[in-house]
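Let's start with one chain on its own, the form predicted on its own, as structure tokens.
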Amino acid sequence: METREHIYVGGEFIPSTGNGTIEVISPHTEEVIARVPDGTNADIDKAVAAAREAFDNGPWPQLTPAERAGYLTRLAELITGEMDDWARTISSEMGSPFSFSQMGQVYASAMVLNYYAGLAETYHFEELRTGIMGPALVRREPVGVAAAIVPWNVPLFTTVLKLGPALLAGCTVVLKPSPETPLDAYKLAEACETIGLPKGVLNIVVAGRDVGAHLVSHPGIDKVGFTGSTAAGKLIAAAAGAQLKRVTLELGGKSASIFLPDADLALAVPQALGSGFMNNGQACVAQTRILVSRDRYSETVDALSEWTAAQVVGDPLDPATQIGPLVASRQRDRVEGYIAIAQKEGGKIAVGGGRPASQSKGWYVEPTLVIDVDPNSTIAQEEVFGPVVSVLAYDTPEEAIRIANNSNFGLSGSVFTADVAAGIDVARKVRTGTYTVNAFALEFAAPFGGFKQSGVGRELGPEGLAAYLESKSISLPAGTEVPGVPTV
């Protein structure tokens, strides 16, 4: 049992103003493994005040980008050096298979921090432009105090998607982790203590949705970065819009993986299903619709079924486990409800569909493959967020593109084909923010975000840094040169 009695504000662990606690429950054993303070609005007020002081009067925004990048590098080194410990923490609190926690939860987080540290060397925080009426110095300055509100599915990774660019930009941050996964956030606070991050630059309060709403609407917050459901994102957008706060919203997905008729199934099946079942299916970028040529439908379903049935379900801390439990009992109920609806609407269960007999406890759902799915059915339209993948048939590549675009979401996607040029052509026509040909990938140097109801704005790449910067134009007399500033 791990017990935490403090919040992290102003570079110190201080008592919460409230008496409530949050119980962290193991999705595998259904037992309480930790207790942490349930943050209050007053806690948020303290955290925002500390972040405001650190931004308005502290040294952080005045450091050079290279100096701020040094902190990111040291944080990445610390996380990488303790990767297994971080991975065990995340697997224990939310059920991610240990192997995925190592690479997808922890090492990927360090990679993002290192990317932004490296970007400091090439990004133009100032540039001199030759204008129509004279030269202009264009500066990119930190937006101010940023709120980072992150989900439970990839808690550390979604945190550094915001923290990395925000810190490099010179912003200070108030982080609100999900109540399901607070333990890695406490490790992050301790790591920031170790690297000597200046006081107030990062503040952390674990709390529920109502307190999160208070953070979003707080007048001391200049920018909100949120990852989570589309429904919650709409509420945040409305609240932020009322105060004209800047927002980045990375929301839900219902991504399609298109197998063109010439696709190599030996390549396509493990890549597409590996994405669909990634993190127990609890991933916004999961390829949960697989679109298959009708001419190869039976053959492909057989290959997909064989791969799905071979997945190892079990204790998330066991290195052999490929599918662990869902984060909470309510999440299992949700997924089982979608499986039942899929069957009522004509879908057939090829593999799975129930609870694994091997697990007497824990919030498990078998990896499930639903075939003969109608493109307009519930299972093809709504985000399940569990280990459930649907298979849909198409007659022509043009129809496959229409089916892929038949969605309120547009976050990710993939296409598999022997002709890469044909794959690029498909990628250009699918309305989604990230896409991969002959694989599933998320490139950290490229922008990540969604079309339609999958979000607003972008994370990762230089675009992710720009989201935490404000542009300022300073018009100058003709012939002015600014030493050390490149002319573009």
Given for the second form:
Amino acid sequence: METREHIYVGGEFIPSTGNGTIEVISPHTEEVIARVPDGTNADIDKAVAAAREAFDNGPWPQLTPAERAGYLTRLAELITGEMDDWARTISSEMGSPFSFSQMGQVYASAMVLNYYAGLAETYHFEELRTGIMGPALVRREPVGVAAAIVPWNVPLFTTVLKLGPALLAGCTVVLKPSPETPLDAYKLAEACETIGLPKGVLNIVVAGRDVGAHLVSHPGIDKVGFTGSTAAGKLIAAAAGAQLKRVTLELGGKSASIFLPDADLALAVPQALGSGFMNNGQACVAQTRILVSRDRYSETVDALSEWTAAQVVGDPLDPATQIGPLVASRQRDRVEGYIAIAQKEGGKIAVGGGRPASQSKGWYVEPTLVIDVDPNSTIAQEEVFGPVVSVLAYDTPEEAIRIANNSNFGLSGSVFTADVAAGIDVARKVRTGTYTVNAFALEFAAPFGGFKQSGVGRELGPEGLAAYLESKSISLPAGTEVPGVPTV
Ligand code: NAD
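Condition change, the form predicted on its own to the form predicted together with ligand NAD:
Up next: the whole complex, starting with the chain shown before.
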């Protein structure tokens, strides 16, 4: 049993102002594995004050980008060196299979930090433009104090998607992790101590949504970076809008994987389903609708069924496990509810659909394949956030694109085909923020984010850094040169 009694504010572990406790419950054993303080509004006030002080009066924004990048590199090194330890923590608190925790939760997080450290070398924080009226020095300055609010499904990764660019930009940060996954956030606080991050640059208060709402509307916050549900994203956008705060929202998805008639099933099936069931299906980018040509429908359903039925379900800490439990019993209820609705609306269960007999405890749902799904049905329209993948038939590639676009979401997607040019053509027509031809991938040097109700703004790539910067233009007398600043 791990017990934490402090919040992390101003570079110190200090007591919470409240006496509430959050219990962290293992999704596998259903037992309490840790207790941490339930952060309060007053804790947030302290954290914002510390971040404000570090931004307004501290050295952090005055360091060079290269100096700030050095901290990111050290943090990435530390996380990589302790990868299994971090992976065990995340698997224990939220049930992610250990092998996914290693690569998808931890190593990927270090890669993002390293990417932003590297970007310091090429990004133009200042540039001189020749201009029309005369030369202009264009500066990119930190937006200020950023609030980072993250969900439980990829807690460290969604944190570094904000922390990497925010710190490189020169912002200071208040992080509010989810109550389900506080333990990796405490490790992050300790890691910041180890690398000697200046006091107040990162402050962490674990709390629920009401305290999150207090953070969003706090006058000391200049920018909100949020990852979570579309419902919460709308509330946060409204609250941020009332104060004209900058906001980036990474929200839900219902992404489609199109198998064109010439798709190689040996490639397409593991890639699409690997993404659909990734992290026990609790992934915003999961390919949860598989669109199959009617000519190859039964052959493809057989291949998809065989792959799904072969998944190893079990203890998330067992390295052999491919599908672990859902994060909470309420999440299992939600997923089971969607499976029931899918059947009521005409979907047929090809594989799974219930609780695995092998698990006497834990919030497990079998990997489930629903076939013959109507594109307008609930299971094809709403984000389930569990190990449930739907199969839909189409007659022509044009119809497949129409079905893919028949969604309020637009986060990810993929197409499988022997003709890469045809795949690119499909990619251009699907209204979504990230897309892959003949694989499932997320490229860290390219922008990541959603069309439609999947979000506002972008993380990753230089675009993710720009989200933590304000542009300033300084018009200069004709003929002025600024040493060390490139002319573009
Ligand atoms: P959630 O929206 O309930 O909570 C996310 C975080 O926001 C938590 O820390 C929560 O305490 C906080 N929160 C909730 N309401 C708030 C409010 N009104 N003001 C301030 N903070 C608030 O989401 P969840 O159930 O924890 O996570 C699952 C959702 O996250 C899914 O919809 C998933 O698609 C989405 N997600 C999106 C991405 C992406 O990059 N697009 C990545 C991962 C998860």
